[in-house]
Amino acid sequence: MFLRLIFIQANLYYVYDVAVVGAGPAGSTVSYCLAKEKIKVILFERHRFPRRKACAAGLSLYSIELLKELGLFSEEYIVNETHKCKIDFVIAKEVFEADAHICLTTREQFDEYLARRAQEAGAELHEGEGVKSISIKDDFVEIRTSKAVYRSKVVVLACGQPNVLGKSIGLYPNYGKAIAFEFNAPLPTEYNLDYCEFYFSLDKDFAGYFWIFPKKGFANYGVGTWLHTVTVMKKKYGSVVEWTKSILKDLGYWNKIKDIKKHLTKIKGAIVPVYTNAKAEDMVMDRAIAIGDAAGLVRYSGEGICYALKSGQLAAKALMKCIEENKFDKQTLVKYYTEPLDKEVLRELKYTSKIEKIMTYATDAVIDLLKKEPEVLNLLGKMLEHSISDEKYFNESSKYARKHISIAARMMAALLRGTLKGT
């Protein structure tokens, strides 16, 4: 600390090739990939590990595939695996079951594992050191923290949302403002550990879903919805706690969870930046890249970890080329980062808003289609486990919908309604 103070007072700087802000899955992945290639990387994390993050912490099959490809998979952070999902449309009183393989972890375990692997690879991990400001200069980036001043050739924003630092430098991709509230509590009595549960259509004013993800000895309970829906629900129920209490009572779980009142008071919320229509080129500027949640890379189901891993991997590949050429202008970053990102991530995410509109505004049509076409239920399970893309799910399920004029018409109307409402 004394040495760092001398550096600040003498106007000297710690110098790195790449500075990464945020040691979540995205930041740790890009740091790990770069450090393995002997790139000088500094990774900032404002908290100390293990740290809590509001997240259901389900790992899809796509996430597991990426982790194995990266050499970052470990049974160490897997606390349970489910192979079935229950999909309950509450108001309509319609329940479906589908095969869906999901691995469960906790963000305390998962995030720390990735950060430590990045550190072992050679990244300089600074826990408990939050970034206060970023300044983009012609020849370098200046990063100021509460402890020191740093310089790097380029900065990677992996700090999630709200991305205050990105906004301060003009790197702030558009995203849909969703929010998730979650808490951990004991498993309900007689709960089947092989099932993840999803509850849609909880209220006529509700868009989104409530989930139960069973872990080792406990479960994660939560609700994900749009910010404007939360405002409506808080007016209706008085608070998020009372709203969640009402959900648990309606689902018949309130009296089946030990000490539920105590655990519910620890409910935690976080912004979920669902992808809407941001362009790939909006995710870079001269000497700066946004990845993961900071870039708004989250699908309708709320899954963002897979895109955090993938965008981190793509950013590392791009930055190695930029370092080799010593070029960090926006045009070069677009060429090496956002063009692959557009093909490998955004192409799929462009379908996520279509799925959301149909699930929100044509729920009855979705239920009718699931009843009439069992293969669509199979596709839905595959989408939830992410063994098929949102693009494939949308296109394949649409083929089945077109066999039924009424269902197709309601779904088309939902897409139009959602577009007009701007969701």
Ligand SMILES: Cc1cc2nc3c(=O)[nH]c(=O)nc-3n(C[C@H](O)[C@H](O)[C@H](O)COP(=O)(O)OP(=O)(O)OC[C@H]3O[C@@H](n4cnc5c(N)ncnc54)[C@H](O)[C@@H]3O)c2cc1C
The other form holds:
Amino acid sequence: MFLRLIFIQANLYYVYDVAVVGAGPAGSTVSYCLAKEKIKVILFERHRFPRRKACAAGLSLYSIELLKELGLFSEEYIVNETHKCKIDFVIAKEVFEADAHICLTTREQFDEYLARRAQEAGAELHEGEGVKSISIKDDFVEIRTSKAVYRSKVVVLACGQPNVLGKSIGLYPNYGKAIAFEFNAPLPTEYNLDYCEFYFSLDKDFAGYFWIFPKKGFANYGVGTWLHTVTVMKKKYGSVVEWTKSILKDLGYWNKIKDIKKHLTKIKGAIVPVYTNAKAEDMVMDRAIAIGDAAGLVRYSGEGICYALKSGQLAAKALMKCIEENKFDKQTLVKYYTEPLDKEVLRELKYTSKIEKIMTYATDAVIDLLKKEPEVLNLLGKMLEHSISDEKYFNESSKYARKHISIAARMMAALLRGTLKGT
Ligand SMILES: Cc1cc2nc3c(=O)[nH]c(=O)nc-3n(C[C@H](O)[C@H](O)[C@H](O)COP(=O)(O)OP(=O)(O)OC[C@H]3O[C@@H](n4cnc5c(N)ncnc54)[C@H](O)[C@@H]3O)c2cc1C
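I have the form predicted alone already, so could you send the form predicted together with this ligand?
Up next: the whole complex, starting with the chain shown before.
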């Protein structure tokens, strides 16, 4: 106890420029970018690598582009690439196929790769050391972990969700509460490895989808939707396992996956903080900044890795300027972090809830549009592979929708209904 106190005291005088909480894609990216510029960074991760994280681990073309730009791309963690996607509207019994290039990884490989690159660049990675509390003082930030106490000039919250630490210091941007569940199991018999499969409208007014992402020798299966829908489904089926089993049976996959019962018991869920209407200013406070999932930066499709990378990159650029000026107040962080974040991330994310409302409440209109206007199917594929932004997808597909009065009217009604329901 006495020795521990001395150790804690000693650390109190050991100051870092930046402390980063969480070594997911967001935390490792910001640490890597800062360490490369010789900034003194400490990166805390409560688990040891390789660690499992509930995720389908699909990397969109946008993620790949960012990884290349950051110098963090490697074939090492790509386990498969698909070039087509099947888009199935289940209750309407309508199936479409589109070109969509998606790279598949595993979070065990991907996250460890990024964390090691941050470490090689000079970030001090503390694995297996969870942050217990953060205290924002006038001149520094005090970080208490399971092992010691540290000081830094500024702290970056990259701890994903639930963002308990953010809540404790008042840095907690709001988001739409979705949950996604996933598990790995062998590929279904005769599965085409070039396809990712998306199953929408699993039920009436069902937001979200079930997916199959093929990896090397196995596939990732999962379902994501709003928290309130999960509650309804649990009531209807008894448990998430039974609900997923019924989806697999309905889709004809239950008897096509070896040992499915055993693998399904390993299903794992996590919060998906879907962007709703948080403002960029909500993502900073004096001496603290939130990035990635901790800032609620996820699009309707559940894709969040790209924004974790992008917000990590933008945060690093902003913090370089703050360090240069030795200013870490909210106003300075707003100036350097939130303005580019608004332009490069939130501008797109503002369209995500519109797309979700139309997909959920005007499914029949979406299907009609896809049948009448093949270019919209092309756009949907591009939106899923994220080679076009949600903004572009929404604006371009709306142009086609306006050519058909009944489709446009149903889509408008869906937007209104979603707004009135507050989803
Ligand atoms: C089932 C599911 C499927 C998904 N599929 C995809 C997909 O295919 N493609 C995609 O782009 N996105 C997907 N997402 C979203 C994606 O997982 C997230 O957007 C992404 O992981 C966000 O990265 P992050 O670094 O912000 O947070 P995280 O990846 O959550 O990393 C946070 C890290 O912080 C650590 N941590 C937390 N608290 C502490 C603490 N107190 N001290 C120290 N360390 C701490 C955690 O252990 C973790 O390592 C999916 C999400 C779910 C739930």
